[in-house]
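One chain comes next, on its own, written out as structure tokens in the form predicted on its own.
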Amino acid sequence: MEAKRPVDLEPSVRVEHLHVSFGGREVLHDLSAQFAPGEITVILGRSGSGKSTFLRALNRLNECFPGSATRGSVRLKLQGQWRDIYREALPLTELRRRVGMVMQTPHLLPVSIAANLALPLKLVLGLPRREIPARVAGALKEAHLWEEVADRLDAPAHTLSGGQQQRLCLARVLALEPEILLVDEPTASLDFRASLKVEELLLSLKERYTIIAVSHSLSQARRLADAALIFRDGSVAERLSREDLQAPDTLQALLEEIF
């Protein structure tokens, strides 16, 4: 069930033999894709088929756990440039920083709802103290959550609900002016109205990403995604398009095979 591609959306991102192995365990095999600007792409798969491992490989996080090792061509569409990951001389803090991730729980820094944000701008941009303060506003209003912290951006992050946590931790990533964005799994621990809000968030983004998620749901997969892939064994198995995705026959499938 290949999904067509629209003519008219060039690429962002595009992977060809990718493979990565652990302490010489192969976790993805000979994986190929392409996502492009202007899409959520939803990644769906039972737990262990390399969803995760696939994010982190985008920019380059796999590096971060011992044993890692990576094979393959992951070339990223940056500033108008593509640039091949793994064999050009790219800053990793700049890599990340053009690739922001959200992961499954808020990893919020022990301080303020604003130097949460500040931090990183001063620290990996370097910005200048008087610009901080509008990037952080802007920022916040991006992730749709200026409105419910602007009257309390001294108090600690985490006296933030789970969703609010969620949404500032995608804030943050958005203040550093990346050009994808992966998110992986950002509603496992919330309930389903913060889970709507984060998803509402997501879809008003995309416009200006290109957003690739990892989702154990498929109702989320659903209503987010223009494409979806199917992993199986560290592979990808199938893609299907938005329309596929709503076939009952392919609803039927799925809930068969993955979940």
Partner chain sequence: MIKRLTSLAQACSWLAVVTTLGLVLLLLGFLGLRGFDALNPALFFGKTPAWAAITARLPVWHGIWPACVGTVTLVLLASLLAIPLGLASGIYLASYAPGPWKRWFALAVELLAAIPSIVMGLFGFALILFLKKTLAPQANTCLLLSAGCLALLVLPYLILMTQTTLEALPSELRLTGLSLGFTPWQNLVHILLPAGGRGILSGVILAVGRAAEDTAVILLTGVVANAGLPSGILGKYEALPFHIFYLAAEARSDAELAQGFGAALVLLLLTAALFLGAYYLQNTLAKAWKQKDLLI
Contents of the next structure:
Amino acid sequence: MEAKRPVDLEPSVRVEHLHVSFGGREVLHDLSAQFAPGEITVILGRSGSGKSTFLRALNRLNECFPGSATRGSVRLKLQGQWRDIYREALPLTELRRRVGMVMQTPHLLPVSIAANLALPLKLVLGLPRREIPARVAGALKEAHLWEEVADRLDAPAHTLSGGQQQRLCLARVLALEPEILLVDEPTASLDFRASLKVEELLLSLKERYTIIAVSHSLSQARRLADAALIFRDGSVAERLSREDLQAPDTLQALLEEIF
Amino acid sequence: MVISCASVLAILGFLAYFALPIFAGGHLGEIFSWEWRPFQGQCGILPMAVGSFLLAVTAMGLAYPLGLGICGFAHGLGPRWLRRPLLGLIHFLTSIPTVIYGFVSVIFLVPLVRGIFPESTGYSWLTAALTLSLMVLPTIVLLIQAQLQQVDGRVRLASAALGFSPAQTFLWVLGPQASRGLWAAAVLGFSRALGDTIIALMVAGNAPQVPHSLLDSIRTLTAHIALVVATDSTSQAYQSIFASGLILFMVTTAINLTLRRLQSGTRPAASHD
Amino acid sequence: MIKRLTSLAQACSWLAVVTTLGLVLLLLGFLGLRGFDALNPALFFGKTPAWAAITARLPVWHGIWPACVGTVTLVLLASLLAIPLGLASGIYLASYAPGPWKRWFALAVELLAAIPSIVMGLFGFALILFLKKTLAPQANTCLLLSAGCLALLVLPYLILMTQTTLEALPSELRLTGLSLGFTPWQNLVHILLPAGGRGILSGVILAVGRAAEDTAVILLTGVVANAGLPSGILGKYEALPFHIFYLAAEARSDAELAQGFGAALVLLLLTAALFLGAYYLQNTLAKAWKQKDLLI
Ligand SMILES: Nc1ncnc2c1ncn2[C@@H]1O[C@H](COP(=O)(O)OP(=O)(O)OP(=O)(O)O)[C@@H](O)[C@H]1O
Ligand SMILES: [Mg+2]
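Got the form predicted on its own; any chance of the form predicted in complex with the partner chain too?
Time for the whole complex; same chain goes first.
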């Protein structure tokens, strides 16, 4: 049964003995895990167990906080090449572009809807001006947002609804053509219907990316996950396959474990 | 960026360089003495040091209670709707040039003091203290206000939930909680008052003596520097102003460093509760 | 008992506020009334025709025009020196870039902020004495020296203002750009500075106001009562605050006194305008962020 799972064939993210601390307080302890392309891995765990911190370790965003320190190795397969992101001199900007991240709350730039996508395209990819509109439209379509915003691309981004903002952030990341997608509780502030929409979107994207998503909802994990990691106090307590997740008795155990 | 570091060091270096001959040449006793008669070679700056201290203390003594009253007014003792205009006005007052306080004081307050106390010339410790206190008042209010604001956010809801009136909250919760900050504000205000030159120079009379009453003329270290530079006197007089500068520099620096220490001490505690 | 204490405290606070308001009204009213009478072209240009004075074809004798020009030149020069440095340092301090230097630098800025302006002036004066003794015997106090010392005086304000403005921006804003792969420089130029621009600008304006009003520094570094228009950056010059200071002590006639009031009012209007500009910018900045928070 194990052998059927693609994760054992060829992972694209290998994390080994990862330690992360803020101001001397260790938040992630000796964490190891692997993630495969074409799959959605869902991370579950109590609030404060280090899920967001783990995601940020994969694109070195923790370094933007004062007093953070990281040990261990994180290797990513980018453009068919293994890169050890904490050892090799891979430019940070290149890394963060390839490892796209959508944060727990929508992080908009205080500019228009279109400019939220266009600015990174211009600055990070250095695209010429005339190619940008097509790229923006493409990404918005990919994020199933195009119909809703096509007629008001120049409106300030913060006039969008919460769910639209979340999808805008996703579109912004997709526009940069990443290979790995980190999604931190993409549906935290959405109602059920809007959540389903984002979930559908993630499922439709999983063919092309390695997706690592944090979730607070067990039912969401069961709908999305090809595999699940249970975090407890900054390390992986358990790894579950899709079948494990569907089994009713694991469900009971999990509920007790997490909540 | 390096310039900022370098300039602090350079200032200290220059002052020390010019003040050093005093310490090396054995004139120490002459500089730190009570007589200022440069033409007889007596260049004591102690009267000025005393003058600076006295003036700053009295100005603070006048301004601090006023400032506290105003802050209390803004934090519950007065009606709420007056709070914003009042603080806005205080903010605005910080932009009035010091020389204008001095000017109006010379034209208005000096004759007034002379009229009430005919034995005085009007250029006196009292006049300077009154003027200076008005000048530092806005700064003091803003300093106290900043301290109260920090505490306010933490205790406002809790004490409102207990049924305290805004006035009671200020008197029994906010004030006591912020007491350490209130000290800091007082000390900072003192260092501001100590550093003032223009008001002292314009209305304090500038006689190099230890005053016996509020109506006597006094001279501060800051005014002393300005006066000696303007009147171009002997090299020993020059040395006295570098010594004065050094004293001022060291006092304000010491005050700032101490407060910095204190504040970094309170911050973790503040975030704890 | 508690009730009594409370009312007593309330009465005291009212007293404090009323006293202060009274004093301020007295000050401003006195100045406004007496100064307003003096506000006319003759205040600025004396008996010289206005156009000839402005184009510097004829010297101005009994007017404050040279002092106005002196102050403006001085402030411009000081800003030119202080603003780039202040902004750069503030940005540096607000960045999370670790480094052993940063804490020392922050300390140095704080110490610089604590230096009384007369000591800053004394520093300039000492510098000239030093130059006279060593490199350049003909060195003398001048406009450039004053501007340099004033720049040092306002530098810490600029740095702290820039730093606090940038640090007060929502932290998510900083992360967003970086998480998309912006370089720190791009993040600064395209996101943080536009977002904090108004706050920084208001800091700059306040610093300019301080440079315009300071008297103690220029007193020691080259201002004089009768220089006419500044002849160059190495020459002596007149300045408004010093002019007021001078007239307070030396006014011999009612006309000169009236000129003092006029000059004081002009200076007050100048600093008040700068202050109000800064205040307006800051309020709109705060509002912009509040609105954004509400909508998210
Ligand atoms: N920038 C930071 N500085 C200091 N401590 C931090 C920082 N970021 C996270 N932490 C700490 O690390 C721990 C893990 O935080 P993290 O945000 O990763 O939790 P999480 O699992 O994502 O929680 P949630 O489900 O609530 O989002 C927490 O105890 C938190 O306080
Ligand atoms: Mg999280």
